[in-house]
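Below, in structure tokens: the form predicted on its own, a single chain.
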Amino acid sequence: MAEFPRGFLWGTATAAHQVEGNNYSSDLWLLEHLPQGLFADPSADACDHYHRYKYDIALLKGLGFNCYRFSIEWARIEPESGRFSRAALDHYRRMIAECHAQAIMPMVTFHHFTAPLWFAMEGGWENIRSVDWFARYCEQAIKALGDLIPFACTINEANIPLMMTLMRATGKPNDVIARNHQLAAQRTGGQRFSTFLTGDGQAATPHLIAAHRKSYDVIKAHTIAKVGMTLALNEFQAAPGGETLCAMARSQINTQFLEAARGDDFVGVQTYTRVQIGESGPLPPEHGAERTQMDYEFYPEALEATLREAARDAQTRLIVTENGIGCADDQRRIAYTERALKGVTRCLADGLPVDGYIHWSLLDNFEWLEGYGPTFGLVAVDRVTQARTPKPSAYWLGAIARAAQSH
């Protein structure tokens, strides 16, 4: 593997709903829940990462790594709209200690999907009260946090609402999301039920830029942390008659956030694949192309061809803050990662200013809709024992930070 410069972050990701459990104050925790619902399991304990971050960190550590990225969880903080909990922040400030404690670069994720009930029942992001609601959720945990904080995302993958409303469009169950929101409505007293996942894109995109703004400024007011939103970047590739629906598709959903992100210390990639879309919209994978157990492409150029886009766009240092792949056979996690690593070293030759590789994810999780199916973890999570054991990916990866580390 090609040189990276000195102070590169390697790293590892993982989001609070994800792998903490028990977050019961959550939007999606009550859509997890409710009778031939969206999702295939519920997120239960997960991986008890609430209680076993010193552990985890341990481990990351001990693997090589010198970069942890995970998410706080607003709706733990903010249980009941205005009124903050204490003991959840201190609980978060020690998890950032540990991180230091253990040399761990933290970088602290403020909004990664969830949020709380209250916060879905008014509306969601579609409301436009979000913007303010979630600066002064921002502005508390900065308060108590921000001193030991030394990287920020305001938002993880604000593109996906759009992203996910328009990939509905062509196909998915618009119907089965609209009795999902109007079920949790009737269970909570809520009028307008909406969550970042399952809302309206069109209507939370405007919102979330305006919020990642106005959030940007609160941190940077309270701390001297470098700050800046993550994105989901597809390649977008056109297919013989679709150069004009995919030039829509990337201006949409990726270039209008990246320029959003303009002026801001960094923008993070999070890049997994690409997509190809006809005369008609995004087509399925080529036949005989390999896919992942997300069911899309596995093509790791794609982070490559995301990174130059983003530097063209954003005009601002560069993080890849996620890149990974849900599969059984780690082999192909290598495989994958190799050549995505590649595709970063090219950029850096090419004086591309990438300032880190942080891999998703940690642990195998729960992947949201999918539940504990897709498996992208460098460290395997046993759903009984929640005992972890590091797959042979982690050790590689581990290994080829440790190297870079030494130079």
Contents of the next structure:
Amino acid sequence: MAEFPRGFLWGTATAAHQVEGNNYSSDLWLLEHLPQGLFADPSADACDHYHRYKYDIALLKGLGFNCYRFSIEWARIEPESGRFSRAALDHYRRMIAECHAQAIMPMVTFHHFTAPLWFAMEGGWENIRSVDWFARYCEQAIKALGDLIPFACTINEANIPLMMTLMRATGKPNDVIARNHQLAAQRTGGQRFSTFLTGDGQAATPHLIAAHRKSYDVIKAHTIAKVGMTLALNEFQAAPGGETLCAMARSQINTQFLEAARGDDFVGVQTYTRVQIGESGPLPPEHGAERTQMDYEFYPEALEATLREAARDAQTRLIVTENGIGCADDQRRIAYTERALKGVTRCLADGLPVDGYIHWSLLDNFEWLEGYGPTFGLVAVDRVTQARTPKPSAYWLGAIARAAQSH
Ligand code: GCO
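Having seen the form predicted on its own, could you now give me the structure of the form predicted together with ligand GCO?
Entire complex below, previous chain first.
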């Protein structure tokens, strides 16, 4: 595929809580351990990436990639409100330095779904004070790490809380979520326990957009990094009778956030599938349509559509910061990714400013409420020994990345 420009980023992505292990100062660690909780598995050791990151960076380098997107963990950096851990910041400085040492471009996400427990105990993103708390954390982090960061993502998928709320995407009844929040509040003495994934997305959204804006300015003030936010962008398609609802869903869940990204250095496009909207809301994939482990429709063409939507509405540079598939059959991962990349090349051919493709994920990892069932990794991980085994898709995509960088 010679259609990619020089300097195009070819990478893989992870998130701290999903791969590091033992993030026990975080909000989700508590929720994971409640009786009759929301999570299929606790995250536990995850992929022990906190200790194995040198090996994993060498793995993606050896496969042929030139970029690694990962998150730093707020709960490790600020385990108590206002107390910042020098040791945690030094750990992430070593991790970012390791990327440079291996000639891998680090792309650092400052918030990827998890937050410190103390933050959740104050109502999390539903609390207007979340904006200043997040900006304060970003300032401490960027002062310690900013000279080593070329790309920074402020908040991963700031539109997810609204999507989860409007589309009830947790798949859990509201009363079950509320009971878990009450139990968590009782155990911690918190006022109104709430997390990014399980809280009131309507209340959180204005604070998340404000937090992105404020943290963008804080980060830009301390580094020359290119800064943006990443967004979960489904391709919303109207089924007959669903035109009005579809327009509303797209406007609330996609457009308002893409417009909030205007003026940023880039926006991260994160697309997995399409969602068809009927007269009463989201429709399941059509009967007989191939589905992934997440019950998404197998529909890689959604990426081209959301890149074009993001170009129109965000009016800034684009990076595919997540795209991939939870599947057991790795050949379907190759088929999916090949079609997704063809959509990217069509966008490039039409002059869209796409600067990179970062695949979700490097490793099979902790898929939030679904636990360790879904496997998105290019590399399999033995849950007991932590042994890494690259799948055929890892060599296939790495070879494309290597070839694209050689012309
Ligand atoms: C997301 C998150 C990732 C997920 C991935 C697969 O987009 O939900 O950024 O943490 O694991 O998308 O669902």
